[in-house]
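Given as structure tokens, the chain that follows is alone and in the form predicted on its own.
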Amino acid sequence: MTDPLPDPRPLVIGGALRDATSGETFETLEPFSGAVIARVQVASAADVDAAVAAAAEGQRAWAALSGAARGAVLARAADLIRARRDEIARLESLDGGKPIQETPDADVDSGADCLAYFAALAPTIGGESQDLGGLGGGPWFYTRREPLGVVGGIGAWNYPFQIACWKTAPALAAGNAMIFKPAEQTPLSAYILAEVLAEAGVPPGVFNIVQGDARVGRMLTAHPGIAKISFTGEVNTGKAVMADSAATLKTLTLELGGKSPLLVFEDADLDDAVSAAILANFYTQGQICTNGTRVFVHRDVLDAFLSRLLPRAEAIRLGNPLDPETQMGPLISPDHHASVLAHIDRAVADGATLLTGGGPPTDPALAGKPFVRPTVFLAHDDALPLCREEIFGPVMTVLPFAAEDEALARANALPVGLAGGVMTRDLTRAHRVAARLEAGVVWINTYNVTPIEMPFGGVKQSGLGRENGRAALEHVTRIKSVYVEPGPVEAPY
């Protein structure tokens, strides 16, 4: 590959620059400015085709190596991403709109950290044995935990370096090759992540890249010669990868969406408690999947929360996100902007409260761009649509509650289940709340954190599946048992 990339961008397939066949391009936008970065070209079915037969090569090379080589070639690409940070972090705040304080640990680290965490792994990957004779000298087995092959990553626009990165490592540590589709807002990291991987000893066709729109995602779920689908996305979206997926059973990762609950108890500490909500709802301009966007407060520290958030959320910096100093920036989009502010007019025509933000920020600079301000609601009807549809802005509803069973009832009451927070002093509670609460992480006493070695995902609509852990390497093998029978074979006939 050569640096800097043509343009239109071309696609990534057996470890070199390709040309789509389709003759399609698309724009991706600088959200702040609306200023065209580049084109990028979008892969046809041939491009497809072509890519999971690249693929299918490598893996074979690839998987032919012990876990510690290919565990010694991941550490490299750590080490490669940690060297390029601010290029990275740089490019992910351009073509994504986030602030320029947030990307180089959250985004860039983070990918960093995940091939660092699957490098250890890699040479751990093994089955187990069981005699099955007594003393020994009878029958016994063993298994082995083997790739899956080609692997489909299909990301999200909200944080791509980060999400192709933790798709790809443990796929990779495994044995497996990846066919990787960036969001379409989103698709410029990916190529960084191709080139560091390449300079790191990953051979050809290993790591690919296709672009382009929803159709290149269903041209990858709808392959036969791909094992297994990984996607990070809308639960409507989620549930069409899975039917579409079901043709050829392939293995799926689904990391969806979610409604996720904060449950604010009488006896927490109310700064830490506002902290968490606003980590919970306002970092990345409110577009992560875990936001804890239904905040239950105990009605009697209600209004001691409400006093301490309501400044707090109203000082957010909004602005350029290249600017060390903003602290918000715009969201992906014009349409998406204007989906989030159709939710805020339609929530205040509901009945609920608008107790600060919903709308654009008043700064000229700012006029005509897609900025939300930092948006608090009282509501006291769970029923309402603001209370129950992902918005995936700058939106937070606070909800009063009287106590813990009627909480936990309410938090459970959707059918998402990505996430949950519990902020309490008592322990016991703590503990006790997070058994009971249906979601596939839960946060106490903070929010939003996403450590590498924990494993990541959702229950009921929110997925299936898990991200980072050991846990992830589960769902990129597959567990073949082998029988071993040493004395003579028995047959009634």
Ligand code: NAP
Contents of the next structure:
Amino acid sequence: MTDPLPDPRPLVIGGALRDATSGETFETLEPFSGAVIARVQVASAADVDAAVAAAAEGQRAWAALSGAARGAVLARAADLIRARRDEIARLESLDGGKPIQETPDADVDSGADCLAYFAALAPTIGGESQDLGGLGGGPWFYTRREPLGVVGGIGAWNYPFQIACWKTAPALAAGNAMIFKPAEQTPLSAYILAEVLAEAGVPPGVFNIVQGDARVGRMLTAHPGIAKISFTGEVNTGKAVMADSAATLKTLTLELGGKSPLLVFEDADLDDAVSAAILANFYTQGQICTNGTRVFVHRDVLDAFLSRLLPRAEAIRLGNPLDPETQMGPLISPDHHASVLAHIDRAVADGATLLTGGGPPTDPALAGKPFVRPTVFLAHDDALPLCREEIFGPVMTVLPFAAEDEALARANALPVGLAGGVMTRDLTRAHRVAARLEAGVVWINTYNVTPIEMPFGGVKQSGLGRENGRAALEHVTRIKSVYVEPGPVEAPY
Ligand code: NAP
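Can you swap the form predicted on its own for the form predicted together with the ligand?
Then the entire complex follows, led off by the chain already shown.
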């Protein structure tokens, strides 16, 4: 690959930069300034065909290596990412508007950790065997855990580098090839992943990038040469991906949205509870899938909770994401900004009590930019759209409750179930509530911590499959059972 990348940015197919044949391009903008960072070429159906052919060829060579050899390559890639930490973090902040306080660890380190983790697991991927005839040398079977082949990855814009790594690392560790389509808003950091993987020794064709909008995503989901789609995005898009994948019966991992609950009990350490609620709502401008946007607070501690929360929410520093002092950057785009403000206006019209925030900041330096002040509502009606719909912005809703069963019933009432949290000093209650929350991930006395070792994913309409942890390997491999008959074949005819 070349440095700097050509403009408009090409595709990455078969280990080389390749101009798209569509003739179409799109622009990626800096959310803070609105300036064009780069133009990017849109893949055509023929380009996707070429990517699939290159991936199939690359995958054969890659899968022929031992797990240990693949792991060694991926471990080198992890090191190369760490060596480019500042550069990748800066690009993520520039392209995604995320504060530079966040991107070095939440994005870059998380991506490197993921590659290192699956590098270490690569030599352990294998099957099992079992005797069926006792010790007498009778029949037995063994299983082979095989790669799926070519995996299509479709990413969201909120954690572009991290998502690319979380999808690619387990897939490659298991011997698959990846064709990755970043979200249009944040198409750039995937090129760095392509560079480090190539430099580390991943063969050509094992990691490919196709760029473009939903049309290109649909080309991946429809393609008969792709065995699996690993998708991150909205619930409704996930349903479309699932429907489109049915024609070729692809395996799916769907990492979708949520409206997760955080339960604050009367015995919780309230400073910690406020910290968790802040982490659950305002990190990355609130644009996090697992966010605990419904904060159920026991009515006995409601006033104390709010009196600690509001000053801390109001003290959050908004600004240029590249300024090290900035704690909250702009939302990803003017369209998304308008959508978040519309949700807020609707909630006010519906009668929810706006406690703080609710609109753009007054700082003239931020005027006209897609900022939303950290916003806190108090609501008493779970049926409001505010309490049911994913807003994907810095909007927290505090909902008082009186009893544990009531809080759990309300927490579990939605069709989504990505995550949840419980703040309490009562050990028994903490685990009881964790067991009863309908969620793929539950945090006890913290929120939004996602170590690579821990499986990650949703239940109900928040998704299928798991990323991270050993569990991820089950979703990028298939089992072949091999039955072995050492004796004569007994046929009835
Ligand atoms: P989105 O609109 O659903 O888009 C996600 C990706 O799918 C983008 O690359 C998009 O392309 C592509 N796409 C759109 N329509 C498609 C189709 N019909 N077939 C195939 N691909 C299609 O989601 P987003 O706005 O980027 O991301 C925000 C959402 O992601 C939120 O709901 C959030 O909760 C969720 N999310 C979930 C997780 C998780 O792990 N559970 C993590 C992060 C985000 P374009 O680039 O053209 O839009």
